[in-house]
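One chain follows as C-alpha cells, the form predicted alone.
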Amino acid sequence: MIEYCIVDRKTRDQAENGEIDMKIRDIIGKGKPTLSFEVFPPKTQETYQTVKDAALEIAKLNPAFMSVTYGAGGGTSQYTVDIASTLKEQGNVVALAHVTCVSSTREKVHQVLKELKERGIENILALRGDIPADGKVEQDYRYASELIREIRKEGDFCIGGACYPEGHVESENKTEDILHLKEKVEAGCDFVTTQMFFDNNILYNFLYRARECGITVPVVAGIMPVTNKNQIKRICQMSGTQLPARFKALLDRFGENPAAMKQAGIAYATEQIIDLIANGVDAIHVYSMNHPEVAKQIRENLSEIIE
C-alpha cells in the first residue's frame, strides 16, 4: 500500500547512466518501506539560493524521491521546475514536480510540461490547487482529473494525484470524495498521495473505503512533523484536518516552548510512521517544510526500520 526505499550509490550510478527507470511508480509499491520528502520553492529570487541549499541538504538523506510544490496561481512554476531539476542533476534524487491548474491556462500548463520534459523530469503530481485569496481562477480546467487526462496525452510521465483521508473540504461527504478520487485514477493516476493526517486510524479507514471502491493504485501517506503551534492552527483552518486528543495534549503542553514543541512534533511524526509501516503502509512522504534538520532527525529515528 505505501512505502519507503533508499536509492543506493550503485543504483544512482545506474540511473545517471540511464540503466534504470526513475519513475515513482517503479519505486513504490514493491513491498519495502520508502521515505520521501517535500520542499516548496521560493516566492522570490532573493530567497532562491536559501531554498536550493535546504533542498540539496535534504537530498543528502537519500530519499526515495523528493517533491517540489507549485504556488497558487502558478506564481512559482519556474522555481518549481528549477528546484526539481537541481534535485535531479545535483542531488541525484528522483524529482516529483507539482503542477496545479485551477489558476492556470491550458497554454501555461503545456509550457510547464514542455520545460519538465526538457529537464528530464518524469514525475508530476497533478493537482487542482487552492482557490487564490482573490478568487481569480481560469476557465480551462475545473478538476484535477481534467489536468491528469491532459498530462497523460503529453508523454510518458508518471502521474500522481492527491487524496484526502478525511474528505476534501469542498466535498459534501466522504463517499462523494472517494468517487472523485476514482475519477482521477481512471483519468491516469499511477499513485496518490494523502493530505496530512494525525490519526492513523483515519488513514486505515480511508484505505479500506478506497479499495472497496476499486482504487488499487499505491497510496503514499503524507506526514507533517508539526514544529510550532501556529503552524498547525493555520493548516487546520485551510484543510479541515482534525486533531486527535493525544495530539491536542501535546500542543497544550509544549506549544509555548519552541524547542520542546519541535522535539515533540518530530517524535509524534516518527511514531505515526512506525505504526504505518508496522501495519503495511510503506510509502511515507514527509512534509519537511524546507527544514533539513527536521528531515534528518526523522531519517535517523527510522535508521533501523527503513534500510
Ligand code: FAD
Given for the second form:
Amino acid sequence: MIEYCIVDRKTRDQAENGEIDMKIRDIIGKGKPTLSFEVFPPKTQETYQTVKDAALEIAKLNPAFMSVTYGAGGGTSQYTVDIASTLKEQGNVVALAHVTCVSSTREKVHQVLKELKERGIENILALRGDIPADGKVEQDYRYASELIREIRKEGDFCIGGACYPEGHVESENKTEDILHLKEKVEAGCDFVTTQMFFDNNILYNFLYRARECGITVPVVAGIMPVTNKNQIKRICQMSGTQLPARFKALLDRFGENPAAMKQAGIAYATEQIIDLIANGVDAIHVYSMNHPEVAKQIRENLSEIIE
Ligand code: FAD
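Starting from the form predicted alone shown above, please give the structure in the form predicted together with this ligand.
To see the whole picture, the full complex is given below, headed by that same chain.
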C-alpha cells in the first residue's frame, strides 16, 4: 500500500510516458508526509564519480525528490546539471536543481536554464547566492525574486525559493525579511525550503508569521543531521542559526567522538522530523551532505512514519 510520500515505480513509469508531471508542487502539500534529500555537486572532475555514486545510493531510498546545490560562483554549474540529470535518468528520482544568480551574468543563467530544460529537469530552487567575501558580484541580479520572474517566463518550471525561519543574516529584522519573502513568492514560487534549524518552535513561529502575512505556498522544512561538531559551529556562525542548549549538550559531550556524534546527530534530526510531522509539517528535506549512510539511517528510523 502506498499511502504516503514516495513516488512509486508505477508513477514514475507514468511520468516517463508523459502521463503525469514530475513537479515538486504535485508531490508536496498534499497532506501526506514526504521525505527528500540534498546532495552537493563535486568541485572538480576528480571527485565527480564519488559524488555521483553517493547521490545514486541515496536515490535508492526512494525519496520524494532530491536536490542538487549550486556552487557559489556558478563555476561548477555543469556538475549541478549533470548530477541532477543522472539522478533523474539513472536514479529514477524527481530532481531539483539549485541555481544562484548574484555572481552570474544573465547570459550564464539563461544558458543553465536552457540545459536544464534540455535534460528534462522540471524543478529549480532559485536563489540569489551569498555575496562573496570581496563583495564582487555581477550587476545583472540583486535578489532571487528577479531570477524567479525570469524563470517563470522561460516555461513551465516548478520553482522553489529559500526562506529563513530565524531571519536572513542580512535582514534588519524578521518583519522585513518576511515581507521580502512574500515578494519572492509572488514573483512565482511554488514552494519554499527553509534554512536548517535546530529548534522546531522557531519553525512553528515562522509558519505562523508567514501565513499571517499571506504566504500560502508549501514550506519544506530543511533538517540537518549534524555529524561534525566543527563544521556545524562554522555553518551556524555564518548563517546565524541558533543552537539550542539541548543540542549544544550533544556537541559538548560527543563532539570529539565522530561515531558517537554521528549517532547522536541522526537521533536528534529524527526526533525533530517526527515532531514536525506530528504537528502537520509534512514536507521534510534532509541535508544529507552526500552521506548515503546518514540518509539511510534517517529513512529507516522513519520507516513506519513515512511508508
Ligand atoms: P534573497 O531572497 O534575494 O534574499 C537575500 C536578502 O535580501 C535577504 O536578506 C532578503 O530579506 C533581502 N531582500 C530580498 N528582496 C529584497 C528587496 N526587494 N529589497 C531589499 N532587500 C531584499 N547558496 C548557494 O550558493 N548555492 C546553493 O545551492 C544554495 N542553496 C540553498 C538552499 C536553501 C534551502 C537555502 C535556505 C539557502 C541556500 N543557499 C545556497 C544560500 C543562499 O544563496 C544565501 O542564503 C543567500 O545569502 C540568500 O539567497 P536567497 O535566494 O534567499 O536571497
